[in-house]
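One chain is shown next in structure tokens, namely the form predicted alone.
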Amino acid sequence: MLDRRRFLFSTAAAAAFAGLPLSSSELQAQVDDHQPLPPKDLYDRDQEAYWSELRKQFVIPADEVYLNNGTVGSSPRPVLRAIMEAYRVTEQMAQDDPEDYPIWGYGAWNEFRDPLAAFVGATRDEIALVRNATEANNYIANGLEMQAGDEVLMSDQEHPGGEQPWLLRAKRYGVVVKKYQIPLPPKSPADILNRVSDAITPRTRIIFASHITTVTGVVQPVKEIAALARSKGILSAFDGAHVIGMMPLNLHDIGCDMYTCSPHKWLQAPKGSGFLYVRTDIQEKLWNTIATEGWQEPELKAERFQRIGSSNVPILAGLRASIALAQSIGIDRIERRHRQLADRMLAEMTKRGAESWTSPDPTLRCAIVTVNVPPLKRMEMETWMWKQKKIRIRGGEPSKLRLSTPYYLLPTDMDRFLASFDEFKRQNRA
């Protein structure tokens, strides 16, 4: 239980993290506005009231509409408080063990790995705590034994943090990067799976692809891709930066060999938290990329991949708090909310003449809607939306919009965006 002085400190830090220019009176208002999570039975009585109450846990100003969880989420108050409380405790340097210091990069830190492993359907010994999906992707690209001419197969919608480690490996060691094309939009899982199958050759050693792509938000049929890879003796690895917190995740059910994640998007975890999953029976095939004490101790299992030197324990406390918050809400409930919001956004944008790059198959989409709106210019619209309307969006050149619909997005927020889009379109038509 935080006393008033400690809570004031935590709230001030939370505001600083959010970049809010708070006056003393506004800071006091934030302290006084420390509300508990909504009661679970409120959801059964009034769903919209439930989500409106959850919106108050986020320090995003009430007059801002945030549609860019696809880049980064906002950590809510319970996560920020966990981070700052962990800083308060660790920085006292009062640990019981004289050899215990607040640097997680040399230890097991099972109190953080255990809840994470349970949340993603894995075991502790298959999970390494890292700083983001990009770092984990580099471990995979650098750690596998591959020869010049060996092929890695990926989609044409990979994030630079997934694609570039392999391009570096290709340039330095002659590994070949091959890509299969994801249709805009794909009409069915087979529309993707057949392209993966057709692109496999006798030199394919690993299929590396995004579970949910950053370009259009398509949910790829990863379970089927993993099974296809296994049937041909090929490794499978998925970049799951968008998945955790957006929908349920069970790595054992997917059946892949490796998986990477950045929980700072949809789980609303702290920036600088992530994980690498390596299935137990292939861990010996992956070399360490960063070496410190323990790198050559196979009995450490996946823990040896998180031994990176000093890092940030309070960030792990925030990650654990973000998992606890998602569990208290219910990940199935979160997924339903995400789908409802995205379905409405997609319907409204297509009604306005936007070209949908989001699949008509509901199994291939969740909380990201991607549309093409020529001749409107994405960057002009993005800048106008923020400067004139305090609405944050994201997209790609020249006319693509990628609209994220997090569970705390309210109908009034969506209405504001849609009205603003209509206004921008009218101005540009004129």
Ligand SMILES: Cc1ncc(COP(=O)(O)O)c(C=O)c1O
The other form holds:
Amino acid sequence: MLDRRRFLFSTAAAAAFAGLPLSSSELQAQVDDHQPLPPKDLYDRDQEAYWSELRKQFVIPADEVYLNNGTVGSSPRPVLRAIMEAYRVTEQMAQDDPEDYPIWGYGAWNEFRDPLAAFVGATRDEIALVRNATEANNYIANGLEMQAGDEVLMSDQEHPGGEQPWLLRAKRYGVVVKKYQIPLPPKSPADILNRVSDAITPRTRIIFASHITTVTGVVQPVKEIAALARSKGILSAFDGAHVIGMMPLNLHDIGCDMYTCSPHKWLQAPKGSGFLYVRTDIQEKLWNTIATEGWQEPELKAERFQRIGSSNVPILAGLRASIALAQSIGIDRIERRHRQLADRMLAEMTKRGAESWTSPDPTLRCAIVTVNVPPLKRMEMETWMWKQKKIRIRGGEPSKLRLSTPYYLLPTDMDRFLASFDEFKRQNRA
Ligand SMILES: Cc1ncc(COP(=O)(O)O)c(C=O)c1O
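Can you swap the form predicted alone for the form predicted together with this ligand?
Now the full complex is given, and it begins with the chain already shown.
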């Protein structure tokens, strides 16, 4: 019988490579293969060589082009090693303190919260380690006191993991979901801010919006939205699933009340390592959704929200390693690289006649380019790109393409995608 890990790895790989599964031992060998990180001064000497060296930290095969980092990132070798090492250590059941392992589901996990809090401009006591943005968004939607008829205001580009918790609450308890529209594309921050402002009513209790939207990758002016909300006595909460690792993030500077994240995307952290930020002053306003020992202890601060029973602590070791990697590269460099790649992708796609749904204002975009390419059918293109060219793209019906440009994407990878796009277009015109 296949062991579970082998089964998971081999079925995923088999689906991807039609008969070329990567066995667990092959994957293990790749992870163990200690590719050194590029030397720091290589960046100053030759930036392309630096990024090209860094690409070797990723186990995505060299002949695959991955333009779907916006859905999930790919954890590089240092992160995978940290997870596996943590499993190796913890599963020995040899912790010093006899209470250590059993209480891990209820631990403070400060060794993981501290580096994360420092990385996102918050304090340990404002961070709860949860599984992902969806879970954190549910904690917000379920946890606030609201009456039937009270309103939550959100954009028309929310991910189901942000929108659906509120729709459930609306159906069950009568809160009202109101939406403001984000233009395709927004021309300026004011273009969004005015719409938020116009949609506020005396019943608005909370503005819940994506910092970077899943639909088009627009970077919303969250600092201004948070200030607007506060000036009117309304709570603000942002779904930042895409933000951590794509660009610098400073939660105190944004000034919002709550924030959620999925670091498995742009920080390349393990799947299942998310967080919920709750500003100290409003923690008492948020009820627990999951309750176990500690839910009635306000002195636990945000730790109260991460107590969900036994948890996957090695994943947190992976999260910590992904923060360390981003810091060793430099988050400013990462953001710059993201922007350079995305700007080139946008320019190349518009040159090819694509309609841009990505803002012309650089402050409203970063590493996700969204274009509309009618009459081409995105699903046909997605399948063709993967089956014929080993290129992963993602889109939306009928003709939207959402192209992610993570820092490990090489210019030659982008060239391959662009040439393939041209080929697909030619074939589908014929
Ligand atoms: C804005 C936004 N929120 C939430 C999610 C859901 O992320 P997760 O599945 O990690 O909870 C996504 C995923 O694409 C997203 O783009």
